[in-house]
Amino acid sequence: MKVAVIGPGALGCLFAARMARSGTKVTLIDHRKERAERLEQQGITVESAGEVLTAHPSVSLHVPTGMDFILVLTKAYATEALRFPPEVPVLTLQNGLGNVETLCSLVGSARVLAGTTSEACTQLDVGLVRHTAAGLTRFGGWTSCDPTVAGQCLRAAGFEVALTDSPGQIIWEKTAVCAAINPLTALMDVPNGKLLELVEVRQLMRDLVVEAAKVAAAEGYRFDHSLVEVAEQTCADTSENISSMLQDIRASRPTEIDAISGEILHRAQLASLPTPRTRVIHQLVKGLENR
């Protein structure tokens, strides 16, 4: 099995690391010359409940071609900067909406995988991973592409996994739980737990995915289970995971923000729904990026 993984952050590292050391042929695919040197040299830690699991993928500027399937695990910001080999299967786990849509406009949706994942993950330095929280990842085929052999491949490795005919479906259920999570403890400076423990920041919280919620439903998804017990239960369960984008606003680099509240918002003038609380959410984030 060949697999190409891109983006060597904090998930791209872990799956990465994980399918090498499962017999997978993995390279890991980095766009900044410099660092994908260093991560072919010094290869790829994970700490994990005690336990360290080293790997040492390949690392390259470009997807080769031969590869199985490629994992998408890259900033949503980056995505349509993209280039993919012809006829290979591509799987994005990433953040956010729109990623699907940018990638059937790349390689055709026949040829899309899509789902989420709720492993946690916290990036240390380059290759340095600190793996907070195991989760589920959840993915299908977007049109007709058939998502059995990743799923075997990802289960090898040691990922629970659940095959889905919805992807549409999990993904906005994910977007809805970070528009609430992510911006929150970028705000705030804390991790995912600390949003339980401060009253009104837990009440604000469930307001952001009530938003997020009536703009999913608008586009025709409809959820059988309460999203906001979802939200409560992820600070829960990683309550000691440093988000991605409070990860993001630390380094002083760009953030998911507009492929997720960004994205709700626009989805939302299209419906003619309000979203107050999204907006301005959506607005201090930028202006922390922008500071």
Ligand code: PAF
Contents of the next structure:
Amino acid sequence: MKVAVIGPGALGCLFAARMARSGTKVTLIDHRKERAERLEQQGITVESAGEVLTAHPSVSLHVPTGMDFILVLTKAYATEALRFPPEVPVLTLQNGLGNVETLCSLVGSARVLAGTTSEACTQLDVGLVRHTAAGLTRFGGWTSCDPTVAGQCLRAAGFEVALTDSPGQIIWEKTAVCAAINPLTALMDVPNGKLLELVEVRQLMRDLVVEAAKVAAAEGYRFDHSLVEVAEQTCADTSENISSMLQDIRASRPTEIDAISGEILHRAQLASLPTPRTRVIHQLVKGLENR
Ligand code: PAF
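Pass me the form predicted in complex with the named molecule as well; I've looked at the form predicted alone already.
Time for the whole complex; same chain goes first.
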């Protein structure tokens, strides 16, 4: 099995290392030459509950041909610039809304697999990752792409995988959770679990999830379980984790706020739904980014 993983961030390194260790021929794609050379030389190290896993996948600036599938784990704002060889299935597990639509415009919907992962990890340095919590990875074909091979490969690498017929639903669920946890942890500069301890912030987290769920409903996505409970459970399960948005703010990188709260705002506007808290949170994180 040959797989390309695009994006050498925390999740990209975790997925690349685990697949490489399970016997998959992994090529990690990094568009930054110097960092790619460093990754090629030193490999990837994942610290996980006292264990240390090392792997030496190939590293390349471009996706090679002959892959069985391509896993996209770049930041949402980088999706548009990606380029893919023909015919290979492309699996996105990225945060936020809009990645799938962008990939469909690049490769055609029949090649797109889409979903989310609840694996939580923190990037400590280039190629050095702390895996803070295991979680479910769920995905399915956006239209007609068969998810079986990608599912088998990720399971063989030790990931808990569930295939779904409704990837759009899964992406909305994760986005509603991210729209609450990620900006609030970034603004408060706290790990995920702390949000549950601060009464006012916990209430704001709930309100943000409810606003997002209303916009999802306007797009036809209804949930038979409480997304507020999912968000709170995620905080508890990943209590030690520094959210990806807080990691970005601390490293002075752009965040994914536009793909998360910004997309919710945009879609709320189309549906004439008020989302006042999401608007303020979006404005505050943009302010933090531009400080
Ligand atoms: O983006 C992230 O950091 C994670 O997906 C999660 C679990 C929402 C927060 O750490």
